[in-house]
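Here's a solo chain for you in C-alpha cells, the form predicted on its own.
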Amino acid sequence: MAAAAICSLFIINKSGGLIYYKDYGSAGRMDTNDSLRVASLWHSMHAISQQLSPTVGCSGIELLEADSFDLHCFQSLTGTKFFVVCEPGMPHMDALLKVIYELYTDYVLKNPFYEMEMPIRCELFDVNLSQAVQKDRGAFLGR
C-alpha cells in the first residue's frame, strides 16, 4: 500500500493552465478534463487564499489536509505551482516538491525546444522525475 503513497503530481503555469500531470496509480484515475478542472480549481483557491489571508505577504495555501489525502503545494518565484496529492501524513513532501522543481529547472527550462507556459513534453524530465519519486517511495518504506 505504501507504493501508492504519492497519488499524483500537477504542474500549473502562472496563468492557471495545467502544463504537466502524472498519475502514480491512484485508485480513482482522472481523465484529462478532470485533471484540467482540478488544476484550475487549485490555481483559483491558491489565488483567493493569498488575497484573504490576514498575514501580509502570504504566498497562498501550502498544505491542504483532508481525511483521505493531503495536497502539498510549492510555488516558484515565477508563479509556477507544483502540487502533489498523497496519502495523509506523508513525511517530507516539501523536500520532494523542491527536488521536482530542481528537475523542472534542469530538464525543462534549459531545454532549447521548450516554450514557456506550454505543456511539458521532455523525456529527460520524465525519466528523472520517475527516479526521484521512486527514491522518495523507497525512503518512505525505509529501504
Given for the second form:
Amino acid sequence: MAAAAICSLFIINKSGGLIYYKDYGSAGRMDTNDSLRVASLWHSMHAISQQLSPTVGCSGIELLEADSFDLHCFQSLTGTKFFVVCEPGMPHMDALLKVIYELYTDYVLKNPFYEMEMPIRCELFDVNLSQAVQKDRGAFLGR
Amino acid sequence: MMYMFNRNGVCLFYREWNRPLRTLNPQQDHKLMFGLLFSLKSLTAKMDPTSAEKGNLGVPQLPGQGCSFHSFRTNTYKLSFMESPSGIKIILVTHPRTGDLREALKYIYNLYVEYVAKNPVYAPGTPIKCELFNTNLDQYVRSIS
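Now show me the form predicted together with the partner chain; what you just gave was the form predicted on its own.
What follows is the entire complex, opening with the chain shown before.
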C-alpha cells in the first residue's frame, strides 16, 4: 500500500479564507493559488448545501465521496472549517478531525501572538499535527 | 427527492416524495442544485490526489474525464449523484443513513433509457412527461425505501 492514508489538510476561517494547508505527499500537490481557490470554493459549496436541505437544521457537508478520495469536513461552532482529503473508506476520520481541532485550540488559539482569521504560523501546532497524523497513519497501515 | 439534468443544465425531471422544507422557488432550487453539482465536480477533479495533471478550476469537464464524486452527506440528508456519458445527471436526495446508491442510480438510468430515450415522441432537452417512466420510477423507489 504505497498511498498515504491522509493526502492533505485544509483549515478555513469564518469568511472562507484559507489559513492552513498541509500536503502529505500525494500526487495532487497544489500551489498556493490553487489551494486558496479550492478553499473558497469549498466554503461556498458548504453554504449552498445547507440551503438545499429538504429539512431544517442542516449544518453543511460532512463527507464527500469521490472515486479516488474521500473528503471529511468538520465545522466548529465558530464557523472555522477543517477538512481532510484521504483515501476512500478510511475509518475514524471524524475522530482525527476532532483531535486536530483540539490541537488548533491548544496551540493556535491560546497563542497570544496569533491574530484571529490570519494564516497559522505556529511551530508547535505543525509539530504536534505531524505527530498526530503519523500516529493515525501508523495505526491505519498496521491494521 | 430526485432531480435529473441534462448537460446544458435544463432540469428534465424533478420528483419529491417527502420534503418538509422548501426554502426557494422551484426554478431557483433547480439552478442552485445544478450549480452546486457543476462546481463540486470541478472541485473534485482538481483535488484528486491520484492524478498529477489537472485542468484549472472552472474549466468545464467532459463527462467521465477526471475524478468525479458520487455522493455527499450532511447531518440532515445524503445526496447521491451519477452522470452518464451523454451528460445526463441523476441526483437522489435521501435520509443521511442511506447506503451506497450507485446501483440504484444505474437502475434509474436504465429506466430512463427504456421509457424516455426510446420514446419516439420525446424531444431531448425538454422536461420528461412520460407516464410509464413515472410509474416505474415510483414503484422502484418504493421498493428500495
